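In structure tokens, the next block holds one chain alone, the form predicted on its own.
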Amino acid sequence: MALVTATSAAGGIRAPRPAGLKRLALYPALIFTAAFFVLPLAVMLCISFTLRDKGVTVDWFTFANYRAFVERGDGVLLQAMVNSLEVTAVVTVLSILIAYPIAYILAYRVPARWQRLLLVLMVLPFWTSYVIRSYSWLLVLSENGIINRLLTGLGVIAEPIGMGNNRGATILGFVHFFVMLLTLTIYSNLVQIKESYRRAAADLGASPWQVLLHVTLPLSLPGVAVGAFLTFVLCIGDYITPQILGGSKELLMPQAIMRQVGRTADFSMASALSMILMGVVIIAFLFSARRLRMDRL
């Protein structure tokens, strides 16, 4: 058996230990992952190939649920996926455009002694319940909310405008949450860029904009990629924000899955839709890893 030696803090050498003990320490994590991640997904995959009618399983292996997703007459399920992809794409792009300048200013323009304080202040909103934040935005955007009252008070509008219960409200709620997440991931990458690279570019005659475009931005793309992928995954699978802020005017994929469970108890179709949604997430991960080299982080 291979042996490894461990060095003590005092500089001495302790007795050799079997390398197998290190591998043994991995078993609890592997068992936990298999029991609570791999096994449930395998069960869900199997259920997605069954067919239920009025709560009774009538076929044990069929692609009917996946065909129904594409071929269903009203196209509501396929449109739900399209809606989710559109909302997620807009949220991801807007969050990156807002978060990158904030992270850049925090990393290069704010004195180091103030950076930790500002990071703590940025994390504070995460301590508030996700549901409460969504309902807070609903109150702000309602016809009796602060925005409508301000605009009517200033005479900008004559009647209150319904700004809630639509796609715009959903996107606003998502962006409010994910800008903070993206700022943290981009900031953590920016502070790891060696200052000597930026100084070398400036010494060679590059302007601040050229340093940003040709040095800082390319080197910070891994952080942007990680944040964008996390935003994509959390946004496309979120049920609460679209349900509260979007209302029932537009169906997104998580809402479509919940309808299959809550209204018709069709767990087979819900499982199929969940597997399709996971497939989209996997494709997004592979695309991000290949394009932005996330695998080299």
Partner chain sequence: MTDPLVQLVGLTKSYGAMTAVAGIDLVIGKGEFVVLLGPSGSGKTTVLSMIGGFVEPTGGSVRIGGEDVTSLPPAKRPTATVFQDYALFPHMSVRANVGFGLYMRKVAKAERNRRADETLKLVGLDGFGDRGIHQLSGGQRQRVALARAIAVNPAVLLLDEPLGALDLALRRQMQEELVRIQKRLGTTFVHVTHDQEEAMSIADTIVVMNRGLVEDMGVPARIYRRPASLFAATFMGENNLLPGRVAAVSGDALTVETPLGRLLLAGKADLGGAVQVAVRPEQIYPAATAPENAASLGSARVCELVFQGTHWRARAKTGADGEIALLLRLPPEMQPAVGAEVALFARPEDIVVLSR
Second form
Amino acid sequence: MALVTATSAAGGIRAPRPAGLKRLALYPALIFTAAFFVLPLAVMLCISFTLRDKGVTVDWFTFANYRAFVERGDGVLLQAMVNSLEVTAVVTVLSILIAYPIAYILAYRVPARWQRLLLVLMVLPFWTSYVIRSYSWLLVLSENGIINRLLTGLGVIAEPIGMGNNRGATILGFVHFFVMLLTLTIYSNLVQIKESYRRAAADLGASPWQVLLHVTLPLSLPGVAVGAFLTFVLCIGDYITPQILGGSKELLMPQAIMRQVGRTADFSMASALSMILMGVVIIAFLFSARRLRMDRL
Amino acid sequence: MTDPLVQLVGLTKSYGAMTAVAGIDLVIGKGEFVVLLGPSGSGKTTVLSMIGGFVEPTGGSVRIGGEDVTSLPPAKRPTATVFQDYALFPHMSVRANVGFGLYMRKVAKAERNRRADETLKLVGLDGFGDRGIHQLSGGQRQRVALARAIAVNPAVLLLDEPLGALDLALRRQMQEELVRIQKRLGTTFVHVTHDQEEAMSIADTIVVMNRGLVEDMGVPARIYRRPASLFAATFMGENNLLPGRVAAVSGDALTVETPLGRLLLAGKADLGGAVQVAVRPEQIYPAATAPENAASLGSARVCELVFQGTHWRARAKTGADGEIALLLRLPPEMQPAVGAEVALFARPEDIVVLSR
Amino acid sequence: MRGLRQLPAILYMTAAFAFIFLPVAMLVIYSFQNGPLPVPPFKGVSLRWYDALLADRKLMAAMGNSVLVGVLSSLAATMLGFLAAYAMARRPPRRVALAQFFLMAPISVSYLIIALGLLFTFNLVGVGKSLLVVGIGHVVINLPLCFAICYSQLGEHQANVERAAQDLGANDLQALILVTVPMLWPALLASFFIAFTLSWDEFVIAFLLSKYDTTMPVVIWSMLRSGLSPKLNAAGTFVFGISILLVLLVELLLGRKRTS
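One more: the block was the form predicted on its own; return the form predicted in complex with the partner chain.
Zooming out: every chain and molecule, the one shown earlier first.
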């Protein structure tokens, strides 16, 4: 890198590069990210190819951990990945479907001077942690919780039913969070779409639904894609929500990883699973990046 | 005037205490190229938006082709708009943009594309159908916007300062093209601009607007030469205004007392009333080029001089204490000098008496 | 008629608000529960669970740790992020894009994986778990955000103002301290507070990288094992309340900038 910089400076055809301080200011962040983000990931990648047995490294290069991901315990780990993908897909789709109308109404139906306030209010719970949000849903869903009280009170059900501790509860907790995230990204995209596009479409005879379908929706896809990507990444990697709300019947990928660390201290297996999870995220990134580029054309 | 197509009756728009359009009555004929001309804030764009249906009037009505469309949405009106920022859909090809209105009218794809290409040809963009909007230059975008609006075959085409973003040379060229296309289609064009030269070069009829009211309306030459109001006289080109007093009235002839002498002029005003007398810089002549029937305006001392090719642009002082400033255009072959006294003449029929 | 047309929108927004605020409302209301369970029926208002919170030595110590880690890591993240954003101006666009991609990458990696990577790496070089390591983890997750916030407020305009200062004889450092930092202080504060809200109630990294001295979310997590309790509600309400205050402060800071 230093060599490249030196030659391009010697060549002298480039625009004058920022000198001194301005050049140096970038390096602390780059070095920090390299040392505490890239290096640890590289370490994990290396560890993932070692095999440990009872705390002792027995093999320095093997694909055993990756094989175990598929084979171990009748594919319980593979199933965790499948579960994670299913939950994440459902959460992403549901969150988009719920958030889009919220963002749309905020951007186009609410008077401009109330929009900001309403948006800030709407996403206020976004700023609390997964732990507290998930605990709050536990309160709502518990056997003595507000929903069971309401349903028994109305006579819809005779006895309180357990609503926590299953996939539905995990999805609910996730959707709650990601609806807020997507509302933010979609709203900020919608308000950037020039009003004259919608005016022009209406002028040319489009009904409100046609304007939405042919103009607003396609133009807001970048906002949806950014939000969907963030949702995917954060959802598939979260340990807390499924741990608090999901119960013990099924395992999601982060829980599977945490198990390797907690019970058996199998850092190699934990690393391998982490790499697999990251691989899935990278594929999702490439997918959405291509989508975004297509939209720009 | 030909058959009336658009009728505005007492059209009003206020935003709270602010009045943008203060009760306008206007009749636009079929096939006319009408330009709404005025400074920003004069209400011209609001009027256009009310014809197009984007702004709901607070009073009065809009009739198009005899039908009251005041409460109809834009989609249901026989109008199409060329927007100031063009508003071309960035995610569609040129052809899809032009065909959009036909698509909304459920015209089959083949027919839609055929008509889109035809319209593109009309605006001089033959073969551009497959391009993306971001591949076009400003002038080309302008043409696509025009084509998109024309493609739905509107009874009235509304143009909201469509040439504002173009550079001068391109603007001139587009002005000519607009006129050519308008004559060819025979569609009624209503065009908004603040550029009086643009208005004069394209309009059949100019509507001069100020503060939400119509100041003057008519053919460009008439508005330029015999403006109906003080505002119209000063907004359209440069003008010299002199205070005057009506000393005598006989029929349509007035005798007006001005700082440059007593002038016998055509016009209507009350005896003894205060008026303004307007005379264009190019209609004030030095002795050498003065027409036969020109009346003397006395002489003035040149105090600023700029050569502009077709003429000398000069500022001069006159009146008893030199308190009257005049703007002059002296012939290029003349060799005036700063400080020189120049005798000035003007034809009475070029001088306009304005009482409002 | 106009109102009627708006009715579906109003209904939808009301339902959305109810959905989003239902759990938060339960959390806050039942933190004042005058009884042992944070579920209906509501038995009257009491502050006893907040008293219990304040009396909990372990929780209070953890809160102190949370604030310490939060303040220091947010300061570090803001500083690194700001310097990087400042360095971006007037560089070749391709290199800017590359550096941006590199600095933003941590946002796409799960906190869990970041925490494990740090855990294994520090384990390898023989550094034990501690609040310092937690703080490093928090800088890793907050640096991209701080960088993005500062970068979004630093435009071509900013570069021109700096150039003007240099034209008038200021050196780099003077231009930075006398011009850039004062112009950007709302963004800097916003970035600091956002980082703090995310750090101070972060769980996974704190859980995996701390040992005896730990932070508030970890203690709350261990309280969770004994089931629902109004004391947990009180703790959650408190943590949430602080975050809200900071976010509103940020909104004010950046909102003011936006209107001016």
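Positions refer to the first chain, counted from 1. Predicted model only: the values in this text are computed from it and were never measured. The term rigid core refers to the most C-alpha atoms you can superpose between the two forms while keeping them within 1.5 Å.
Answer yes if the CA of residue 129 moves 2 Å or more between the two forms after aligning the rigid core, and no otherwise. Superposed on the core, residue 129 moves its C-alpha 2 Å or more between the two forms.
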